[in-house]
Every structure is written in structure tokens, then in C-alpha cells.
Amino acid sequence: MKVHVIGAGLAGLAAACQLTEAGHQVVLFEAAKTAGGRARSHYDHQLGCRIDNGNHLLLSGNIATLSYLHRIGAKRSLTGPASPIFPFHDLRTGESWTLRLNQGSIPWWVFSPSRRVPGTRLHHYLGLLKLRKATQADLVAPLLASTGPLYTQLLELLAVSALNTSPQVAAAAALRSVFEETLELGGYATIPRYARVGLSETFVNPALDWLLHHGADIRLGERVTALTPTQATVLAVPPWAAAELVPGLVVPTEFESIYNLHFKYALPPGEAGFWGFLGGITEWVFAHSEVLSVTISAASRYVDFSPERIAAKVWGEIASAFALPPELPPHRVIWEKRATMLATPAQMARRPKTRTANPNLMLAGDWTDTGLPATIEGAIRSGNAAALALMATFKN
């Protein structure tokens, strides 16, 4: 069966691989000249090296992502610590500490003051049980703020990073879905993983090579402006583009931005290769071979900052934490204006299902109803679901 996959982000690539592996003839369209969507790398002439569009931290519980990488032969392109550890630096106190989960499903680590969040007690962790009962209307901050230092020193940062939305307005149910598949399963599902070389080298280029080797037709730089109702299609484009191609389709309409900064500075990776920052603008710092990369989620709060101002502020925080020279090194600031949908209850309710009114058309993308917030895992899961749903119609 000939199938059109429109959009070569991770959702489209996952769908194309699933369909190709099942023996279908896939034609993959992408309006841009490069594939990958937000998960891509490029050579930056200003810095004189390759950089990622942004930083993406995976966890070992992201089964759909790991299966996708295994299919395209790229699983070994991930790296990270051998155990579930998360180093942090608190800019408010100058203290550095590391969260150290145990590998098993029983969280023995919460009984060890040296392994858990500083200043927390066992009753703070019991407050996480509220998340299991979160309704669709519950918000992260009102629900979890009572966990005290656990919230201010861990949960707040995890929530804004996973949901790319302020915890004051973010849907608690979306955070619950992340925890259910990682932290609640135990440390073995919470081991950090990230691209060893670059996002394109891990998620994109191996997929394109695999698809070409298996006979797929890849058409980069070719925009689809209309759909053919009788053509089997997976539509894996951003929600605003999907709404133009499918009249009447209800999609998320509010979005949140992300700041990614890259500093031309080599820093030893330490125990994990990354650090979480508390009490400042900086949120996550990744030590790559040639650059230090920083991610700031829910970045609309800094929309009035100039690129130079935010770069100077972030470098000042990094320099303070690691005792580095205060002079601002060569850098690149990337602001993704519509990085993800806003994870509020109202916007989460606008996520469409995989199937549409047209049995020949399936939707994919991290903005569809994947059961997860807008993450790499959600995007790949959506692509798999769209491919399987479409193949099910072929049998009818």
C-alpha cells in the first residue's frame, strides 16, 4: 500500500519507519530542506561548530523512543550516566548536590538524606501521592506546593521542563503521566540519556538512511498544500498547519517558547554530563565537547530580554556555579517562539485523537492526544499510533 507521510519531524519519521517496516510504500514529505523538526543539529558559522537546536533529556523509561532508535540502528548514539543520578546547583545558596535514585522499583533512596533532595523529609515525598489523584482541572503548583523543599528544589523545575508551562497554570494530570512511566517505576526507568554527538546524528540522519535503504521516497523541501481524501496519509505537521489542511479540526491554539543558548566553552562533563540549576534563569546545562548548552523552558516570561541580556545573565550564573572566567564567551541564543503547545487544562482538552473523520487520514505529533505532554517520547508514540491505526484500516 502506498502511504503519504506529511512532516519529517520525529512523529513523521517514526510513522514512516513503522509503515516501511510493515512493507508499505512510503512517500515522506517535508516542507523544510532538513528533517527533524525541533530535534535537529546544524553547523553554526558564528561558533565554528555543530550545535543542536535545543537540548533534550531522555529517560530510560521512554520505551517508544528507545525502540525507535533500536529500529534505525542508533540506540548506541545515546550516552549518559550508568545510574539514575541528577546533579543540581542551587544559585540561591551556592550549594551543589546530587539526587541519587536506586535502580529498583522500591524507592529506598528517600530514606537516605545523602541521596534525596536537601532539607526534605519522608512526609514531603508522601505528598506526591496527590499527583496520582489529579483531576483534569488540577494545576501543578496548587497541588504540589505543600511538599515544601521537594517542590522548590526539584518538582518545580521538573514540571516546567517536562510541560514547558508555568506550574501555576500547568495541568497536573500531564505531569502525572510523565511520573507514571518513569519515577514511579523506579530508578531503572529514570536513568538519564541524551545524544552523544547531536540530535540529527541520533534521531534524524539514521532514520533517513534507514528509510532510503528500505525503499522509502523522501522529498525534503516539498510542501503539501492540499490533501487527497482517498490517499492513505499520516499528517505529522504542527497543529496550525494541520488546521489549515483539515478544515474544522480542533487543535491547540496557545503555545509556549523555549530559550536555548550555546556558549563556545569546553567544560568537563562531571558525573552525569549535565546539571539542573535552581534559583536563577538557567535551568539545565549540558557539557558538550565544544559548547556548553543551556535550556530555559516556559521562556515567554523573558520575552522582553534581548539576546545579549539573557546570554550575559545566564553566563554569569554558570560562571558563578563553576568558578569560570566572567567574560562572556562566543555564544548563540535561539528562541523557539512556538516550541510546544501550552500544557494548561484548556489546551490539553483541545488535543485531537489519532483518527479523523476520514478513515484514510491519521494525525501524529506531540500535540495530539498521546497521553503525555509535548515530548520526544510523545511525538514518537504518536507516529507509531498513526501508522498502526492506518494499517488497521487496510485490513478492513
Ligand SMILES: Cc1cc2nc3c(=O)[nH]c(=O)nc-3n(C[C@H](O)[C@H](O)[C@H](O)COP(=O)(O)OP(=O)(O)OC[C@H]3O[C@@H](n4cnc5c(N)ncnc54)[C@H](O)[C@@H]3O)c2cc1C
Contents of the next structure:
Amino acid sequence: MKVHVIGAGLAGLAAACQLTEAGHQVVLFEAAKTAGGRARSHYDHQLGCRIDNGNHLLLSGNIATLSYLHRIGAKRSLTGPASPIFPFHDLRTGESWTLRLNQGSIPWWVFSPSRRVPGTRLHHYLGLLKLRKATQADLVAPLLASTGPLYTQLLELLAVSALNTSPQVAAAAALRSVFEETLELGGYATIPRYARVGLSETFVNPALDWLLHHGADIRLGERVTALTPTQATVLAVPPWAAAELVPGLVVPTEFESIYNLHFKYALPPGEAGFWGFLGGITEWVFAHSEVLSVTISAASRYVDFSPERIAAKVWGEIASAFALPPELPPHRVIWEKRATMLATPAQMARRPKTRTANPNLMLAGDWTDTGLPATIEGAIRSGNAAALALMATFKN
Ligand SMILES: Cc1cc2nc3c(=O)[nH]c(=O)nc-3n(C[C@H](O)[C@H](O)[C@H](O)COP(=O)(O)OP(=O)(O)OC[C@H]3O[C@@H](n4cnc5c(N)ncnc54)[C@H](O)[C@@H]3O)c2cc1C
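Other form of same protein, the form predicted in complex with the named molecule, not the form predicted alone:
So here's everything in the complex, that chain up top.
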């Protein structure tokens, strides 16, 4: 069967691979000249090296992503520590510490002061159980702030990173879905993973090669401006583009930005290759071979900062944490304005299902109702779901 997949972000690539593997003739349309959408790499002439549009962190519990990478032969292009560890620098106290989960499903690490978050006690962790009962209306901060130092030193940062939304307004149920598939299963599902060379090298180029090798027709630089109702189609474009192509479709309408800063500075990667930062504006720092890359989520709060001001502030924080020279190295600041949908209860309620009123048309994308926040795992899962739903209609 001939199938059109529109959009070659990770949702579209996952759908295209699933359909191709099942023997269907896929035509993949992508408006941009390169595939990857919001997860891509490029050569930066100012820095003289390749950089990603932003750090992307996965966890070993992201099983749809791992099986996508396995399918396209790129699983080994991920890297990260061998065990579930998360090093942190607290700019407020100057302290460095490492969260060390144990691998198994029983979280005995919470009993060990040298493994858990400094200053926390068992009852703080029990406060996490409130997430299990979170309603669709509950917000992260009001629900979890009573976990005290666990919140201020870990949960707040995890929530803003996973949901790309201020915890004051973010849906607690969205955070629960992340924890259910990672932390709650145990350390073995919480091992950090990220692209060794770059996002394109891990998630995009191997998929394009795999698709070409298996006979798919890939059309980069071809924007689809209208749908053919009788053509079997997976629509894997951002929500605003989907709403233009499918009149009357209800989609999320509010978005959050992410700041990404790349400093040309080679720092030894330490135990994990990255660090979480607390008490400043820096959130995650990744030590790549030629650059230190920084991510700041829910970045609309810094909309008034100029790129130079934010670069100076972030470098000041990194330099103080690692005792580096204060002079700002060559750098690139990337502002992803609509990085993800806003994960508020109201916006989460606007996520559409895979199926549409037209049985030939399925939706995919991290903004569809995947049960997860807008992440790689959600995007890939949505692409798989759209492909399977479409194939189910072929049998009827
Ligand atoms: C800076 C940043 C950091 C992030 N960090 C993380 C992280 O740490 N962990 C994590 O899991 N996730 C992270 N994410 C989220 C992750 O990148 C996204 O969830 C995922 O890439 C979304 O994929 P998608 O296919 O749903 O959408 P997109 O990537 O937006 O793909 C949609 C594609 O459709 C194309 N398109 C649009 N209109 C048309 C048209 N009319 N015709 C043809 N093509 C069209 C677009 O060009 C685009 O390529 C981050 C995102 C950003 C921006």
C-alpha cells in the first residue's frame, strides 16, 4: 500500500520506518531541506564544529526510542554512564554531589545518605506518592513542594526539564507518566542516555539511510500544502501546521521555549558526561568533545535577556562551578522559541488522538495524546501508533 508520511521529525521518521518494515511503499515529505525537525545537528562556522540544536537527554526506560534506534542500527550511537547516576552542582552552596540510584526495582538508594539528595529524609521521598493520585487538574509545584529539599534540589529541575513548563503551572499527571516509566520501575530504567556524536548522527541520518535502503521515497524540501482525503497518510507536522491542513482540528495552542548555549571549551566529561545545576539559571551542562552545551527549559522567563547577557551569566555560573577562566569563550546561543507545547492541564486537554474523522488520516507528533509530555519518546511512540492504526485500516 502506498502511504504518505508528512513531516520528517522523529515522529514521522518512526512512522515511516514502521510502515516500510511492514512492506508498505512510503513517500516521506519534509518541508525543510534537512530531516530531524526539533532534534537536529549542524556545522557551526563560528565555532568550527558540529553542534546540536539542543541537548537531548533520554533514559533507559524510553523503550520505544531504544527499539527505534535498534531498528535503524543506531542503538550503539547513544552514550552515557553505565549506571543510573546524576551529578549536580549547587550554585547556592558551592557543593557538588551525585545522585546514585541502584539498578534494581527496589529503591534502597533512598536509605543511603551518600546516594540520595543531600539533606533529604525518607519521608520526603514518600511525598512523591502524591503523584500517583494526581488528577488532571493538579499542578506540579503545589503537589510536590511539601517534599522540601527533595523538591528544591531535584524534583523542580526534573519537572521543568521533562515538561518544559514552569512547575507552578505544569500538569502533575504529565510528570507522573514520566516517572511511571523510569524512576518508579527502578534504576535500570533511569540510566541517562544521549547522542554520542550528535542528534542527526543518532536519530536522523541512520533512519534516512535505513529508509532509502528499504525503498522509501524521501522528499526533502517539499512542503505539503493540502491533503488528499483518499490517500493513506500519517500527518507528523507541528500542531500549528496540522491545524492548517485539517480544518477544525483541536490542537495545543501555547508553547514554551528552550535556550541552548554552546561554549567552545573542552572539559573532561567526568563520571556521567553531564551535570545538573541548581540555584542559577543554568540547568544542564553537557561536556561534548569540543563544546560545553547548556540547556535552559521554560526559557520564556528569560525573554528579556539578550543572547550576550544570558551567555555571560551562564558562563559565570559554569566558570565558578568548575573553576574555569572567567573570560567568555567563543559561543553560540540558540533560542528555540516553540520548542514544545506548554504542559498545562488546559493545553494537555487539547491533545488529539491518533485517529481523525478521516479513516485514511492518522496524526503523529509529540503534541498528540501520547500519555507522555512532549519528548523524543512521546514523538516516536506517536509515530509508531499512527503507523499501526493506519495499517489496521488496510485489513478492513
Ligand atoms: C532544544 C530542545 C531540547 C529538547 N530536549 C529534549 C530532551 O532532552 N529529551 C527529549 O526526550 N525531548 C527533548 N526535546 C523534545 C524533542 O525534540 C521533540 O519532542 C521531538 O523532536 C518532536 O518530534 P516531532 O516529530 O513530534 O516534531 P518535529 O520535530 O517538529 O517534526 C515535524 C516536522 O514536520 C515538518 N513540517 C512542518 N510542516 C510541514 C509541511 N507542511 N509539509 C512537510 N513537512 C512539514 C517540520 O519541518 C518538521 O521537520 C527537546 C526539544 C528542543 C527543541
